[in-house]
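Just the one chain here, laid out as structure tokens, in the form predicted alone.
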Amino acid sequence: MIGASTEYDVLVAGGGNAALCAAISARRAGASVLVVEAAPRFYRGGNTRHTRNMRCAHDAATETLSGPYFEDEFFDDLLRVTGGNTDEDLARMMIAESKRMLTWIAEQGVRFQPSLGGTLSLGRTNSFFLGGGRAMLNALYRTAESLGVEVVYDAEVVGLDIEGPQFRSARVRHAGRETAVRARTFVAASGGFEANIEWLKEGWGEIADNFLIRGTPYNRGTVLKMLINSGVRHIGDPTQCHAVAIDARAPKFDGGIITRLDCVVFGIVVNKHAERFYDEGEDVWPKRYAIWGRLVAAQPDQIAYIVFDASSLELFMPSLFPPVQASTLGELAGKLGIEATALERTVAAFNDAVRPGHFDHTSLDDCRTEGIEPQKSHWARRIEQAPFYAYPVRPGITFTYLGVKVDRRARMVMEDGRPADNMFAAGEIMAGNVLGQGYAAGIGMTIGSVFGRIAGREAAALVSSTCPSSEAA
């Protein structure tokens, strides 16, 4: 059942990082808070369950970060991956606020592990959660509940009562019945619509049937659609999303980070016709891994194959499934179901184009190709040492960028340009304000944490200015 009271200062829809940061922030400011999470308790947390790290600006090395990552560099990285398709004011504000987040998150019980080096190239820029995303979630839930935040699972928001720019109540389905939950403020932190295949088809067409959803099956965009239909301004392209190349053998939903493949830079990627179609060594992997989902989506039947040899097998983090292995390229092609002569021809042409250099998998080295399209800018080595390996990959959608527009106070913006009276948003449901396209590792968690904390703080301040509540425990 919904908690003892059906009227709260702050109602938070969602149960991941953004929702919990909002709930904790609001509760610490004295507001009564109810969190309604559509998923069962075991699957709580949306896509946060599958995360590993967050990207925050910092001015010096720390116990878990190998060096400084200044605000301007963070912004330059964001501009590069988005192609400038970002709200600069909101982005710069988020980056400035991110400097406080590592300390604040730690104060909520989240622990970090020492920085990682090697092929991820994130030891200086990103902080990794000790125990991963689920451990982070467990810490935030413990803190929220100890403060008196009420949490209800299997509780889906199925209706919103919104009059003009003002939220009145939400209709929540739980335990076989629907309950009207009234609240003075509303925070939408319920994710995007990536698990709604029919909605994906509206932008992508029928090829969306071949997409795998590496995140939660509960992000169907129900709250997002209701907000847009109620006059909240939307932002973003329905085809833009965080999409990576994941193992084609992964489940349709919830495969998570263990199905991601980080070996693209060490080989070549070919489509079902054994043709290469993009520069596999364009940039360091954390700045390019999230383009490969879209690239594979543009290939025939939305399938591709990462091909490499024995010299690269130990250079990357293994995924859930073992690679396909063969003693010859022809045998490998047969196991993949592609034409052997075509694969042998593509690999031969690639090998002929490789120019000698000093191979360094930890940096942008000088191993490249010449006279071939597409070129491979870095980490180009001949594929010739048996056994040969391949991973089949499909587009893996993590979250979508179409969302609601917000301002610096995380208030939703209505179609007429006015800020909503008492509605706020955080996380993937508003990520399109910062991410118009592209992605860099850890930014999703930054968006959720920063805007979640702001949304909770602003919601509590609004409540306090109109109807003071009891102080938080």
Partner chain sequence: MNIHAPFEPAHATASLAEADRLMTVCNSCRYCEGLCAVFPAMEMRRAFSDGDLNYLANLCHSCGACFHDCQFSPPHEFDVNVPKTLAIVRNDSYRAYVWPRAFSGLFHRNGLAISLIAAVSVAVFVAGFAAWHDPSVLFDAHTGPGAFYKLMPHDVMALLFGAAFAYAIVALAMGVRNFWKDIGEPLATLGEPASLWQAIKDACSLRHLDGGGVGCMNEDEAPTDRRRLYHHMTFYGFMLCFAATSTATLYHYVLGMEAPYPVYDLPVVLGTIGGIGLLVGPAGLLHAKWRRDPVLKDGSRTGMDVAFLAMLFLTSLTGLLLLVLRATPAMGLLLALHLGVVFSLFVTMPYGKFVHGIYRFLALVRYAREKRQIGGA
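Moving from the form predicted alone to the form predicted in complex with the partner chain:
Just this one chain is shown here; partners and other molecules are left out.
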């Protein structure tokens, strides 16, 4: 299926949002495009399959967005979540471009809907995909294929022939053989390396064995590593990743959104010695969601338990796996495999420290503890009403930050600071340029769409300027 004889205008590695946006925009600009996706057809689209929304600036409310979200506010949010760890120039450019993305994405057949039940807080800023990320991908693939983009599945890029700042060809493993695919330009849109446990271990040590990977098993960072080894400048902390606490019963890979748990703020979180280790009520959940992966990773055996009682059971989104349930704390501890007396002691100490207050889970209420370490600053209520419940949690890795450096045209930047001749990057593989740390819901898709579209456009432009004979379709 992959012909070694053809030279494509644009070769896109990857099959998610970034890859498809690049492929579509390059094709619309007249280039011949081949997309090589490592995953089989069903798993096409990496972590994009698991997404539900994207964050784009807009100056007015729309049918599906409850109010305006101006560029400045978007930039402020980005500054806040990254702690300033962003390239301001690129970030502002991306945010300005994001305004056009809503219509552009819709023009590719993707449909939006108002925010989903349980996510009202995002109703103004984030556009939700009708039917979720896989529906979005299906629309992009349909559009790409109808435009004449060639897509090959089960086709992993396993080698890159790069000379200095110039891409020559890629070795693609497909149908049991490796083929050298030549192309005038290359777009790397193959995601991060979060599914590569060995690589994660370089940053985290052996404990990475106990991490669960929330998304695709195919994002192993093969292309990223080859690019860095070929002299492309890297950016972003190689040891960091976005990690949340997810249900420990989730599969090793690809459990997706549904393994998350939103109930930390309603109870206490203990490790396998039944000890608390962090303020569960420090701030509203969306702001603390992403620290718990790291917190749990620091606990023995990378396991922890969210413990709560009957009064909280229905205050949060229903979970995929039912909570472990018992009529006494001792029995609960037994079911969790932790020491009963220790759990009883921890809960008793916590209960004693709870001060009276007015519980209100919709605001930073005044229910807190006193005289206990760590304290619980809000929503602290005694855990006393049987039955008692617990969720076991482990670190769930969403994505990694290490990537390749790009410029405003999504062109890769070489170690020596010069732009690459014909290599572009989009999506998670370059997210670190704007997202040095932290995360704001929906920004992963924004990065992929904006830079994907630019990468495709620029690649096509490069081809038509350097090679006038390559006619436009």
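In this text, rigid core is short for the largest set of C-alphas that superpose within 1.5 Å between two forms. Positions refer to the first chain, counted from 1. Note that the structure is predicted; figures quoted are calculated from it, not measured.
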Core fit, then residue 83 C-alpha moves 2 Å or more between the two forms: no
Core-superposed comparison between the two forms, residue 382 Cα displacement 2 Å or beyond: yes
Residue 358 C-alpha relocation of at least 2 Å between the two forms, rigid core basis: yes
Following rigid core superposition, Cα shift of residue 336 between the two forms in Å: 3.2
